[in-house]
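Taking the form predicted alone, here's one chain by itself in structure tokens.
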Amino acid sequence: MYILSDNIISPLGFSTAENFEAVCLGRSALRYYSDKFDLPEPFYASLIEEDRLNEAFGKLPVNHRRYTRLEMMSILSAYSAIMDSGIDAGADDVLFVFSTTKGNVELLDEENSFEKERVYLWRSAQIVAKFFGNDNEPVVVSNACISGCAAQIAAMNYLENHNYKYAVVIGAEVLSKFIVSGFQSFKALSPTLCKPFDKNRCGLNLGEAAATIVYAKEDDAVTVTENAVRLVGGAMHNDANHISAPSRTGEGLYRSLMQLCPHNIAFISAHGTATAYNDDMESVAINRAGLNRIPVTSLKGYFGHTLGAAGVVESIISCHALQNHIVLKTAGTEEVGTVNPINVCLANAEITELSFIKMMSGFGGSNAALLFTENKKID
């Protein structure tokens, strides 16, 4: 399936335009807070303003419906990548896709005005798609750190399977105190910006983002551009490890990449969060895979890790490198230091091949692998 358009809202800006040419000038989003959500500990994060989310939220059409920071900040990626693919979104052939791992967790922990079913994934993914007059049920996925690669699976699988024409993947999360005091509590965050694969890496920063992608069925993507991304493959494995992590052989993630049978890869985009565990893990997994020579590059030291909105924003800003023949330098690393050596991108540098891999693990021993192409054929 094609991509027709997409966005991307976070702190580094409210288009994919700003976000990649942030990312390609090194710039990060990522700030010390030492007394947000009335947490004893800072940490580093990348928040999106609240000034500029009500103010860029109040130019849409009139809606009176009251809205979470989650929900506007879904509804307004999902409108600019909606608007930019010419499709109408409240037609029968158009499913909304939802990932997210939280939703609206914080309204558990705070009195207020909405409805109970405000808390639930499936009541925000209704409302974000009812806004733009859709009647159809979206999917919700919510796998963890995987979720937003699972999200694009599976609106490949509905594309290919149902009678609908394009599919609106969303990913968002927001971070409150709950979120981040859970990962406090599993001491999994760095007290110093992250370093993905460096040998000093100690921990992870979180990060909130919403992010669109617009995809359309083969057969009726008709107005795509000559040099238009293709998803052409995509395959999740759990290797059912522990609660908390996928196993350290790399078993799931490995036999993700396998399934794609991959070949011509320019670059692989990683999960890469900064963690001993995770960075181990995925270099136990590419070599085994044979692609340690392939260029590895970490965007968690722009964004944060943004949990189920990482699958959808990292897919977005790879695709703009591939469109742009440049594989991005892994922000925040200094020298390379995992159990078995990879090709981690210290510097931007220029590519030739035509693809890319999008890989991701979480939780409960979750992993995916996505295959994106420019071409519109692997030979």
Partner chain sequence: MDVYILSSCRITNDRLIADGKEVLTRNCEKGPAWLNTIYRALGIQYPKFFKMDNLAKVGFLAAEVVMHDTEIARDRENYAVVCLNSASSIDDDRAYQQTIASKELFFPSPAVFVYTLANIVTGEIAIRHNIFGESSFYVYENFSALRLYDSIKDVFNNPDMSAVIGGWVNYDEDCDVLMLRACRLSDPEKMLLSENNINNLYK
Second form
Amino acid sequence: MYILSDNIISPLGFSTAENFEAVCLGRSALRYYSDKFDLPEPFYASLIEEDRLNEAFGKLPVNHRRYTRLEMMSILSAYSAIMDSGIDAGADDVLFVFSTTKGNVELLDEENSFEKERVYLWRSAQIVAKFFGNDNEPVVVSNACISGCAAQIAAMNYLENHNYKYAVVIGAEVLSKFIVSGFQSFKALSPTLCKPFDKNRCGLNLGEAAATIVYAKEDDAVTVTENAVRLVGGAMHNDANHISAPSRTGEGLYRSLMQLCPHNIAFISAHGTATAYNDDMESVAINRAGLNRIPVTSLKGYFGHTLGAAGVVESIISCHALQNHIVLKTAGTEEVGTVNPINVCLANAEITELSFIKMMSGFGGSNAALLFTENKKID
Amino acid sequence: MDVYILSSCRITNDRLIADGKEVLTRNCEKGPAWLNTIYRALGIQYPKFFKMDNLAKVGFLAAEVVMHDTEIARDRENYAVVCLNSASSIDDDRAYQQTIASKELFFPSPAVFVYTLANIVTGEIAIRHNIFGESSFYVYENFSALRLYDSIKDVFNNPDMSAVIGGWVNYDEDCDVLMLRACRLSDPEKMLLSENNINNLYK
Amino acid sequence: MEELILELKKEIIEVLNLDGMTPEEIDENAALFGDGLGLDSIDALELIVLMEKNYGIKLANAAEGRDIFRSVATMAKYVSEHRTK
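Switch over from the form predicted alone to the form predicted in complex with its partner chain, please.
And the full complex, kicking off with our chain again.
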């Protein structure tokens, strides 16, 4: 299926162009926060400013409903992507696929005037789809950190096997006391800016974002631009090992990579969270799959780990890198040190191949890999 | 390609039904005590069960039932786990919220937090049964036989996949589960995976 | 010390949901992780919470806890030396 358009809402910008430019220039959205969310311990994170979000949302054609932060970000992102795609988002053949891990979970925290069911993920997805006049029941994918990749695979399934022409894939996550305290209790957060694949890495930074990709079915009479990017394949495999610790053999990720049979790959857009075990696990899987010479990049140093949004955000940035013939540097990394050697990209570099792999792993032992290819005529 | 239902398990607040036959009725308190009763009735030895949240417990138990007549396999390359529900991990979300609600007694629990991801139940099932295929979790407002049918059937688009443990696994004060073991085969003796048959098993 | 060891055993059984286990069944000198009680990385994190909640001892990460959590006896020794409540 083809990408028709996309959008990213993050502290680096409210359009894909702004976000991509910021990443190319090496700018990071990560900041130091103390006293945020009433938490006793400080942390680094990438957070979207409330005022900026409200201002941008206020410019949308009006509606009188009250929206949560997550819904505002999702609607803003989807609105921009849908406008750019030119599709009629309210049509019967358009399916909304929503990716998030915790949705509006912060509503559990305090008294609020939202209805009780607003904390359910399906409700947020419904509200977003309804904003665009779409009456199909949205698909919500909640597969921990791989959600954003799993949602794109779900969209592909629906476009290929069911009566839909277009899929609007939205990944969104907002941070809250709930999420940050949980990762703190897991001792997973870095006391510094994260350093993916670095020998001194000591944890991840969290981030919030919303991102949207509008996909079109391949055999449709859709006109795509000459260098449009296609999602060619997706694979998911479980480690069958532990619910939170990554497999030491990289089992599920290795199997996902092998299922895609990748060749002529320009780069691997890794998960690269900067936790000790995740990055080692990825290095093992990459080596087992024989991809150890392919440039590997992690975008966590720019956006933090945006959880349910990450798979969508990072796919979009990587697609634009592919179209611009570059592989992006891994921000924050000084000296690479993983259990198996991999070719971590430490400076933006030119590429010639036309495909890349996006991969993700997460709690529950889940792993996903996606294969994207730029549409080029071979003369 | 046809897909057949080889076994099914329904768990509600009050009953455990295996392959359409009632095997256990609740005579204890509802909720966690009921799940522990089922665990003991099934005669399983799996201490990790007691570390799970209610959603993972009930999904684990239903998977035990649908897998009871399978041989213990070291690797199940060709199996997938797919679960759907309405409340995602809301029951455990509320439990975790309790651990962070007070400023004075602020002790976020990692063991509770990890289950605030709905898909952990699919991971628990994959670990127990050595399943290396995909593990997916989807959320919809209500039980829908069609959505369950589609979610299971779509797994078989991957020609390497031959079996799915798939079902509706909801735990939100009430317990509402229908788990299926579905396989790709040609056996008219078995029950065809269809919207209608799923609805009959859910009743 | 005897009393603290018993108290720790009871707390471990409770917070780690070691169903059906009694304090007598835990050998205070046996390994908590690996072959011993078979605890895992999430249990280690939960023990860090237990140390802070019940004894006012803050540990920065699981690595710091590795030696302390070797057995109930090593835990008891550390608690008796460092407890603030």
